[in-house]
Structures are given as C-alpha cells and as structure tokens.
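Quick heads-up: it's one chain on its own, the form predicted alone, in structure tokens.
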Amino acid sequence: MHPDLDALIDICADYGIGHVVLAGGLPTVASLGRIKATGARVLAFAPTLAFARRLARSGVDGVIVEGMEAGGHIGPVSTSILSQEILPCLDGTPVFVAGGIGRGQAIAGYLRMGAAGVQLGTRFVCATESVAHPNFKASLIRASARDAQPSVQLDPRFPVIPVRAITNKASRDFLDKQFDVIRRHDSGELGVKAAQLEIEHFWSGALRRAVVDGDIEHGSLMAGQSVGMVTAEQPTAEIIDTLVHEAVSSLAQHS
C-alpha cells in the first residue's frame, strides 16, 4: 500500500470519516481492507463497465459513474452512455451517476434507470456556504454550458489529461505554451521528458489561484457543463430542496 494512502486512512479513522471515495485507479484489496476496518464505506469511480465489475468484485460499497460532462479531470465517454452500459449490468452494488447533472428531472431519470443516487459538484460551487472566492462564483454564474470546455492537446507526442473548465486567458495561454514547447522540442532545445514536464507544470496551483485567490484570468475555472444551470448564489438547503422537488415531481408524473 502507498504510504500516503496509508497515512490518509489513519487520518480518516481518527476523524471518524464514514465514507471514503477513491479515484484514479483500481484500489488494492489491502487498501480496501484497511479502510473498511475503520468502519467507513468505500466508493470508487469507474470509467468503464469492465472497471466497474472489477470494483464490485473487489468489495467496494458503491461505484460512481462519471461522464465527460463533469468538471475537472474527465474521461472520453458521456454520462448517458456510461449509465446505459453500466447500470443494467451491475447487480448487488449501488451505482451513483455523475457528470452534467443540474436538475431534479435528470436525477429522476437516472433513478428510474436503476441508479442508487447521483453526485453533483458544479451545482453546489455557488452555494452560500461554499468558501470559493466571490470572483470564482461570479464566473460560474455568468457562464453557459458551452463555456465549460475540455483542455486541448495539440500534439499526441505530449499527452494532455483533459480537464473541463470555463475558458479564460489561462486556457488560451496553455495553447501558446504547447506551441512554444513543441517548437523548442522540434528544434532540439528540449528533450521529450523536459517538454512534457513543462506542459504538465503549466496548471500547477491553477485551481487554487482561481478558487482561493480569485484570479479568474490565470487560474483554472473547473466546472461541468451543468454550469449553465447555476444562475445565482443560493443556500445549500435551497438548492437541495429544489432538486428534490423537481425529482419527486418527475417521478410522480411517470409512476
């Protein structure tokens, strides 16, 4: 087990954390055992049906299916397709759907398909209780769905992990940075590894600059495509009440 994960598990145990969410790979049986020994339930992200089945066999308590409409790091497949692939084929393990959900009607639709629940992130960024900088919140409130775009990769020799965020000056500067790095590599000034590191380091600290410092020009404005449904700053309770009312009404209409 990775020592950092081992330390994080100890911290979760000390604070009595009830649920632990894992992402970015397949957790080991040892890691799952350690987490469950603390009394916490374990959920993990699954980008494919095969991955979801492996997670279910490993003993996770729930699987999260997140489509490319989500904010932040994303995969290549949409939420609706992943849900159709995975929900009918994963008996016995609760599946939660995430990515591009902003209305209760969409929640109801995934519940009817067999989801145990949903995960929403972007919808709550502008909650009154959110500590995000006012500039960051204002950027999301002004944005439409088409403003939340994945980062662009210019050269397959230098892979870029796609991250969905609202386009800003940093997005355009990132393209210029890639052009410059590719030019310097092709001229022999930079090796492959050095070039890749320069590209990867461009976004270092960028999310903090936007969310904490309020630098909405040079920071990363991570947001899902549901950002178009974020129209005002609201208390969390009000957001949840609206979503629940919409979902219940939709389920009642289709019962």
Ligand SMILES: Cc1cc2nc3c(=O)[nH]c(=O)nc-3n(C[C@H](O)[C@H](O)[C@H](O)COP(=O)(O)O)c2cc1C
Contents of the next structure:
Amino acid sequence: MHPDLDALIDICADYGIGHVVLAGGLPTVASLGRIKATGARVLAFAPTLAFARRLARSGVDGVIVEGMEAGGHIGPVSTSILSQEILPCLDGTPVFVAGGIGRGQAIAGYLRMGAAGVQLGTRFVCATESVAHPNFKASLIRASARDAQPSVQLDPRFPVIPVRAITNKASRDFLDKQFDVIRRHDSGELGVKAAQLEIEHFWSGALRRAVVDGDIEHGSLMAGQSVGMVTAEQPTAEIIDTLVHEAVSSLAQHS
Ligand SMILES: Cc1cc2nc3c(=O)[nH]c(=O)nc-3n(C[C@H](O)[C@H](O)[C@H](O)COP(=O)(O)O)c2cc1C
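Output the form predicted in complex with this ligand next; the form predicted alone has already been displayed.
First the chain shown before, then all remaining chains and molecules of the complex.
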C-alpha cells in the first residue's frame, strides 16, 4: 500500500471518519480492508459500468457516478448517460449520482432511476459557511453554465486531464503555455518528460490561489455547469431545504 494512503487511513481512524471516498483508480484489497477495519464505509468513483461492477465485487459500500457536467476533474461522459448505463445494472450496491445537479427536480429524477442518493459540489461553493474567498464566490454567482468549460488539450502527445472551471485569464494562459511547450519540444529544447511536467505544473496550487487568496485571474475557478443556478450566497440549511422541497414536490407530483 502507498505510504501516503496508509498515513491518511491512520488520520481517518484517529478522527473517527465515517465515510471515505476514493477517486482515481481501483482500490487494492489491502487498502480497502485497512479502511474498513477503521469502521468507515468506503465509496469510490466509477467512470464506466465495467469499473462500477469491479468496485462492487471488490466490496465497496457505494459507488459514485460523476458526469462531465461536474466542477473540477471530469471524465468524458455526461451524467445522464452514465446514470442510464449504470443505475439499472448494479444490483445490491448503492449508487450515488453527481455532476450537473442544481435543483431538487433533478435529484428526484435520479432517485426515480434507482440512485441511492446524489452528490453536489458547485451548488454549495457559495454557501455562507463555505470558507471560499468572496472573490471566488462572486465569480460563481456571476457565471452562467456556458462559462464553466473543461480545460483544453492542444496536443495528444501531451495529455491534459480535463478540469471544468470558469474561463478566466489562467485558462487562456494555459493554451499559450501549451503552445510554447510544444514549440520548445519540437525544436529539441525540451524532452517529452520535461514538457509534460511543465504542462502539469501550470495548474499546481491554482485552486488554492483562487479559493484561498481570491486571485480569480490566475487561479482555477473550478465550477460545474450547474453554476448558473448559483445566484446568491445562502446558508447551507436554506440550500438543502430548497433542494429537498423541490425533490419531494417532484416525487409527489409524479408518483
Ligand atoms: C471547487 C470544487 C472543488 C472540487 N474538488 C474536488 C476534489 O478535490 N476531489 C474530488 O473528488 N472532487 C472534487 N470536486 C467535485 C465534487 O466532489 C463533486 O463530485 C462535484 O462537484 C459534483 O458535481 P457538481 O459540481 O455539478 O455539483 C470539486 C468540485 C468543485 C466545484
């Protein structure tokens, strides 16, 4: 097991963490067993049905299906397609749906399709309790769905993991950076590894720059397409009340 993961599991055990969410790969039997031995439940992201089935067989307590409408790191497939592919085919393991949910009616829709629950990120970034910088919150409140775009990869030789964020100076500078790195690689100035590293390093610390320092030009303004439905700073309880009310009304209307 990776020593960092081992240390993280110790921290979760010390704090009595109830649920651990794993992203970015299939957990090993050893790490899953270690986490479960702390008493925590384990959830993991599944980008495909085959992956979801492997996770279910490996003994995770729940699977999260996140579509490309979401804020932050994303895959290539939409929430609506992933939900249709995975929800009817994964008996016995609870599936949570994430990505692009801004209203309770959408929650009701996914619950009707068989979801055990949903995960929302963007809708809560501007909660009063959120420690995000006021500049960051204001950017989200101003933005509409079409402002939340995935980062662009210019050259298949230098892969970019797509991140959905509000377009700003940093996202435009990222294109210039890639142009520059590709030019220097093609002229023999940079090796493949060094070129890839330069591209990857561009965004390092960028979320912190935006969320903590409030630098909305040079930081990463991670947000999903539901950002257009974030129109004000609101207490978390109010956001949840609204979502629950919308979901319950929708379920009652269509029962
Ligand atoms: C500002 C921001 C930061 C995020 N950071 C992470 C992260 O570090 N790890 C992670 O697994 N998901 C992260 N997410 C994704 C959320 O956990 C959640 O799955 C996603 O926001 C759901 O889609 P939505 O944004 O459409 O509601 C982030 C989302 C946002 C908006």
